[in-house]
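Have a look below at one chain only, the form predicted on its own, in structure tokens format.
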Amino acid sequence: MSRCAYVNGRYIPLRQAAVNVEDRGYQFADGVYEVCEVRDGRLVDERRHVDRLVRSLGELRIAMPMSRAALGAVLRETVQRNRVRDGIVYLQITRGVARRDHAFPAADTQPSVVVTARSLDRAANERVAADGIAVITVPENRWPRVDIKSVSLLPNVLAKQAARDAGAKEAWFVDAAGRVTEGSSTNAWIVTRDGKLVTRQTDHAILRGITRTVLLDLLKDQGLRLEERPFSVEEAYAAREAFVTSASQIVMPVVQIDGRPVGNGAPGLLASALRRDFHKYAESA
């Protein structure tokens, strides 16, 4: 069966799936978007997703399209019309279609909400865990409200490149002081030799990842030790442990940081009892 994706009110096979050359999104990168696992056929941690979805969308001034009630039926209906069993949905709104200009359109211009849905290897993924992935560092270049969730991307799309130029899985973006943000589209992590968690904490300078909340809660319940504060590259770099989070790698450990091994270069045990504890922790429906 072919893929579809929703198109402002329609469902329509993916090839023939388009939004209006005038649309700000394509414009200006005026809009935002959230991509929520998809496992055995639920969607993970939904509430939450809409919750900073709706919280994004306040920030830069976008009406919610619809309830949030017609939003989930939309998100689900979009997965079954895929028969997306283990995977992602993604989902983007905009402030909509109007001539191009700056400022906002006019108040009443319908916002433009588009639908997708699609299958990954959710064994290769496991695959892929077990062996461990490797990042590099680059400059942060990004503006300076991260926390919203914005298409607005092409930093993130260069990190990404250059992480694969190099050989490695993701890039973390490394701020003026030295300290690590950020992956390009993952949270980061490293456990200390004393066994600590650190990550940074949820200012502008991060998106608030929805893995990384659950990942808390998960912390606290398992009673481990927990920093929210920035950690530099060189404490990456000594780090017994380090992993990344996000809604598509789940809890992916980290084997080496800039061509160096983090521990013995293997994936932690911590991170990897994390990745298999997780959607203990997650909310499914």
Ligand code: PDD
Given for the second form:
Amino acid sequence: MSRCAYVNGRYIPLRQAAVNVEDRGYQFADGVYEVCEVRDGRLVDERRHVDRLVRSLGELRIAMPMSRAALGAVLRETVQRNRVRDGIVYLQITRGVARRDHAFPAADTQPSVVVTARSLDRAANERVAADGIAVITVPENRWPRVDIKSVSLLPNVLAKQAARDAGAKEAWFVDAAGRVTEGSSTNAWIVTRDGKLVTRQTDHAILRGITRTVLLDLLKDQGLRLEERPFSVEEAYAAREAFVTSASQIVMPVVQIDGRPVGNGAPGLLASALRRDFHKYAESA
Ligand code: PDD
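Can I get the form predicted together with N-(5'-phosphopyridoxyl)-D-alanine (PDD) as well, since the one above is the form predicted on its own?
And the full complex, kicking off with our chain again.
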């Protein structure tokens, strides 16, 4: 079965799917995106993802190109046409196509909308989670508005590749004060020796992850202790557990940071339990 993409109103075979070379996403990274988990054929936390999308668009003064209901229909149709049962749906909206000029184009320029969907191997992901992943730390070098989910991801791309080159799966950005902000495509968490969960507060220095938000509901419901504050790299080295969260990785245990084992070097009990319980708290439609 060949895959297809939604591009500006049409479903097109993936190999032919294309945008104009003067698309501002292509030339300026002038656009935003969302990645939503698909589980058992349903979108996970669609409402929260679309809320965040609307916020990102608003921050960049790009108009929402269609209603929320129409967008939801496109996401679902793309998932179905690609026969994705477990995987992700990717949505990108840019400021549209215009003659190259840094300033905004004419107000009637239509935003470009692209949606793709692909399957992920759920069993393989579970095997990765059973082993846990290694992370490295890298200096924070992104702009100070990473709360906007912009497609401008060059520092994230370079950080992820640095992780791969070091035999790790993720890179954690560390700010000038020596404190972890977040991963290149995940939010970062630790569990302290006395059992408190720590993750950075949502300011402009991290993306307000949807998985993170849902996990906060879970923690509250289960009466687990949480501190929303920055943590240092040293604190992470000394933590009992560490993990990362994202739509595609859910809760992924971290077993090594910069080559040092976290805790006893095996996935943490708490991280594993949170992973198991996550979808009871996520919305699925
Ligand atoms: N990444 N931080 C960054 C920098 C991210 O790119 C992501 C998501 C997250 C976690 O957000 P959420 O829980 O909403 O997925 C945090 C997506 C999955 C990606 O770029 O593929």
